[in-house]
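For reference, the chain that follows is the form predicted alone, supplied as structure tokens.
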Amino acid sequence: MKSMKNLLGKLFLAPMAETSTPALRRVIKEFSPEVVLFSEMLSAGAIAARASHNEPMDRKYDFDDPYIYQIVGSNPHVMAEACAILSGKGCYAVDINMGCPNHDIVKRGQGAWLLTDLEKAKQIIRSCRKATRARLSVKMRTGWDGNDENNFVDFIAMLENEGVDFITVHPRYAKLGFRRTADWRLVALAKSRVSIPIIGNGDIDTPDTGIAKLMDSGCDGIMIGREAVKSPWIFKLISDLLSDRANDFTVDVRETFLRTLGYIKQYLPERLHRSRCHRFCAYYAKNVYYGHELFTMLRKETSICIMQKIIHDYFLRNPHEAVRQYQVKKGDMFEIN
């Protein structure tokens, strides 16, 4: 078995609500299976009431593997409840977020709120480190309303005396949202400062980006997030970077369209289809041209197939757009087409 203090890769998919579906893990999956995936951002308080509405988020598949759930929530016995029953689901960790600055995650005191809180963030962790026999893990911005490196490494310092696994750092502090340059200086802060392993995750955009910011920050793994919604084949491209294989690769940019809107109709009740189909097409959509004006005509929608044709009609109209081709060699990668 390997050490707790030992990460199962270098490249995780983000935990983002309504997004990380089982469709999106299982293409991210089929295009590179040495991924480390994260569930939705779920709420303990409905892991730990067994709620049955929340059953489609919480489900493992066996291509999750390795598999991390993450939730949400500020009662330490309700998160510890919950780590408890997600454990015993056989994932590879269960993950604490401090790092949501979703206004109504953040005025019930969760999420990003609980930087502000150094001992309520510490009875979570003690509370959930006793509950789960998995891993633990915390994904957490560098602050709350401005980047302090003192309070910063204070806390990471009490994460992992805690005994907290790894952490995930998204360099910006919450109030900014996802606004400025992601600040990955603090990543190689928290790296120096901590001996558990560091993810880094924020701005990564490009193959070439992921793979400078892992090297010059120095940490052991990095999180993607939008782009690998948009982009669910950005993981292939970076593994083949580092590995430096030569490698000519072709994505169909149009069958990816469907077959992920195909994965949610198969694997989420038709109450969540609109909502799951929404989100992924936002981000996929800018793949091509028209995209603004495709997703307009999708936003509409709520049935799947209808989707589905929607999209089949767009590429027919714009058969140059259904196919993209990669090249990696020698350490670079280009696009062919």
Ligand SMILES: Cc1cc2nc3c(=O)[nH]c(=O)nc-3n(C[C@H](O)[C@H](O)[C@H](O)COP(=O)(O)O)c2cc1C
The other form holds:
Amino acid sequence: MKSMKNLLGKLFLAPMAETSTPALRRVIKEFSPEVVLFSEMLSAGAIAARASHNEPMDRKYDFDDPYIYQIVGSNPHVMAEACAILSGKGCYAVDINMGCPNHDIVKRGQGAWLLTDLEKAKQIIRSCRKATRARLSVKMRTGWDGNDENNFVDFIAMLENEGVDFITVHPRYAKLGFRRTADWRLVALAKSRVSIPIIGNGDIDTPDTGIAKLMDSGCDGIMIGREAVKSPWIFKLISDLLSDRANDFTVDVRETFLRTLGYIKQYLPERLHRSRCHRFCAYYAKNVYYGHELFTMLRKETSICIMQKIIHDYFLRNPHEAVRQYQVKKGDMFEIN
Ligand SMILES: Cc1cc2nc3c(=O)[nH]c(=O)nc-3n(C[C@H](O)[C@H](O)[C@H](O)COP(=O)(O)O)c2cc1C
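Switching forms now, from the form predicted alone to the form predicted in complex with the ligand, please provide the structure.
Following is the full complex, with the preceding chain placed first.
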């Protein structure tokens, strides 16, 4: 039986530690208000302990709508407490991280390690489900050290039975990190085996691949991570293509760069400026021809004003790179320059 539950939208910004900052989220919303935003991964332990150092990361802004908080942890009671606290702030959903392969996370039995322990994962979902009336979701890899399709299907069936409202599938097993290409066949498999909505994620790097993966897998929504940091306007192009809106779209690459750094300054405390700017610049600088050199210069700096000056000077030297034009026409998209 197919579920009547629907997602609020089709387009999702991925949770990315230290990268899905309020600055990136605001810029993405300014290009495309329909995007559903994920927070950075938040430690359930820190949320439950109401640790003040965490406050800049778990703060929700007026542009964070619809918004999904992602938590990471392994203790069912602590996870439930974090769920209750975060859903009390008002959000579309709370998401449980079952995909992070980072060594520091998995050695604590968190993130993708939960894929190896179905009973533990079940306890976590059960206590979180009791703790919140908000939607509950899970973002997961398709396995720990291999893609065993039977295990994967059993795992997602367990999630559905325990009351999870939707699942994001990044179809690589955890030990692969980002190696090989995401196997979207497994997104289609998930879609055919559970009734709750499935969001597919992994390797969407152009509007066309996004639409092709959405259509081919039959999933309910697509999530974009790295490419959305490099091109925060990618969701706008996808929306235009999906709605067959004929549209000429000009993006000011230079101004978007400067504006995002400005928002980092506005929303985050000074101790986080350097790391968050560097995370953003590492992806965004790929938009320009001498991006590698530009990033090498930016990463030496700690002051946002100096970084903005370097960017300003770069575009004075390379004015033809400051603006990019797209033409979206009846299901086709052309980059004009
Ligand atoms: C810098 C960075 C940080 C990430 N942090 C998280 C995280 O906190 N939680 C999570 O579930 N996934 C995290 N991911 C994985 C992404 O959410 C996404 O699943 C992955 O990047 C694949 O999507 P993409 O090919 O569109 O980038 C992170 C990825 C990157 C590149």
